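Next comes just one chain, in structure tokens: the form predicted on its own.
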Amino acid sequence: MRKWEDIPASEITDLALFLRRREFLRSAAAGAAGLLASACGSADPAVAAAPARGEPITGVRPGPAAFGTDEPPNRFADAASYNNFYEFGTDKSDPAKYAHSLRTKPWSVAIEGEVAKPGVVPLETLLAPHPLEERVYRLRCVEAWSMVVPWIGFPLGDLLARFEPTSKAKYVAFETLHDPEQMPGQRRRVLDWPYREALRMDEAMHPLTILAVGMYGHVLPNQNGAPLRLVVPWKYGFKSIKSIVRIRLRETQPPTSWNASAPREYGFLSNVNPEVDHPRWSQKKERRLGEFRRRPTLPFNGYAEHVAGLYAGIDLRKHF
């Protein structure tokens, strides 16, 4: 049999291809088949007109009730034109208007570190096992603007579990890709690339935390975080890094790029705190893209009921 990283690229399915195939299979099979419905929200005259959307993904079931909101999402020109993604540039617009130099097929994934099963795996290898929800998840960036997004992924944890984490696996590191031709953000020196995040083993595992391939019924743009990125709704927004090439299990807690580059500014957990406050701004309130109002800002992005006890006797303010 061969290994993952010995298949060739022309071996390896295209995502959206194997995306619709796969439903296409299933439907085959059940008789039936569905198509996701795309949402949309409010509409902010400050966010210019989003680039189109990618290929649409079908057979898309609901998320978990517990862990939905009853928020409506923003539109989708609003989450595919107002990015932080410093890779193709610090200005919000610039992702919209660069990513597109970003080739995302083929696309692999190294599961490295503390796992009995490590190995380098194209993205479809990598994705079929785990069928596909939609999870409408807030998220909250650190600058103190909001969104609500319907997001189309699987939880982190049942992927990990798949490579079966040893004992000694206490976090999970991530890694963007680094690659100046395709991201020109990175010819600068703003981060020390390639862009790296992380979490505890118990937040990876936590069935809120998934892993993103599309959102509003389609497949990631590029500058959404094409085509996996990981979404973890409680914690700030740079948390949730893009573009993924690497997962790697580790007994120590790994560096990540904020953190290390600033660490009185963004701490290792990066909880949505409230009572925190960035050293150059309040974290109190935050303004939803789309409108005008500023609302107050919930502890965990209000999901406290689901992992506040994940930091039972812990200070957040001194460990934020």
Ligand SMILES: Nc1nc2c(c(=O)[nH]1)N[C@H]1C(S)=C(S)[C@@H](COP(=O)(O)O)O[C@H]1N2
The other form holds:
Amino acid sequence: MRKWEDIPASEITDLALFLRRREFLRSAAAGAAGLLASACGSADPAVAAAPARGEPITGVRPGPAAFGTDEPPNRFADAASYNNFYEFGTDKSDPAKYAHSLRTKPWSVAIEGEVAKPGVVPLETLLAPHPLEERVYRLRCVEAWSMVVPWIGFPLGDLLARFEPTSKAKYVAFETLHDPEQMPGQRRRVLDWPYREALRMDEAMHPLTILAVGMYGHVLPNQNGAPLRLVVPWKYGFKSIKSIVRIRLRETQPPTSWNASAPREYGFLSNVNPEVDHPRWSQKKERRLGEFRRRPTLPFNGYAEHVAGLYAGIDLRKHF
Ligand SMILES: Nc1nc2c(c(=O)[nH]1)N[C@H]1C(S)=C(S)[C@@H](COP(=O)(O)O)O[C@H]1N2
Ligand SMILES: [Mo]
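Could you output the structure for the form predicted together with the ligand, given that the previous block was the form predicted on its own?
All chains and molecules follow, beginning with the one already shown.
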């Protein structure tokens, strides 16, 4: 057997992570047991239990082979317990603890603005015509961590086409639910609620852009944006808006939450770009969840062959 001091540092860090994970799982299990044992009393509902999976989704077909990746997906438990969802708090562990207060049934989405057929549509009706696909995408957060997730969803463009965008539709704006009762983080004005995001029409119609309803074969956990979220894999994670209740097609560029709150730090396009630093940190490298070694960040998060053409002739340092 190898002696402890012969193990290279890189393996020790992985081992340390592994052991800490074991410890975490054990305390989570103990927490869950405690919750059962004391029907009422001191049990802390915010105990970080292992994240639960939603209902299984069946009949999902694989997405286009060209968009696939050989990289192994992150663990479900990591993707569902390290989240940005400020409506439930600003800590990465807050959404998994608190997002249970979001009621995702019933759910409707308003489709409005520059469309021939606007309407407020129940989620079931909205989803009905769209075959679900699995799309294994990298998502790169602006805070320099990344993950690989098998999403279940369908192209946003297919949905928009049904509502018949007018010739004036140049942008698509999205809004998250605004309800401080269900989303306690909205009681603090860390952002100007509701959370808003937007895409140019050509970005929205691009086949890489999807609306997701599930991940890892199951309905999305609330903390990952149930029941309906955007996934735009070549842009920084904050463009992938969660728990969408409104989609508005517009002629002019819509305001977006992060751009409005810190325009020097977050541009409208927000394409993943290792050459353009965030004013407070570099964007050259990223850390995949569950790993310690940092890896280089790729232009357009590795999707350049599919989307670089959308930005031909645009100065991407100026339009970051
Ligand atoms: N409504 C809403 N959507 C949001 C956010 C948020 O705070 N509120 N955070 C964004 C950010 S910064 C990231 S990195 C991704 C994280 O998605 P994930 O938790 O599924 O990994 O969600 C994005 N969508
Ligand atoms: Mo992010």
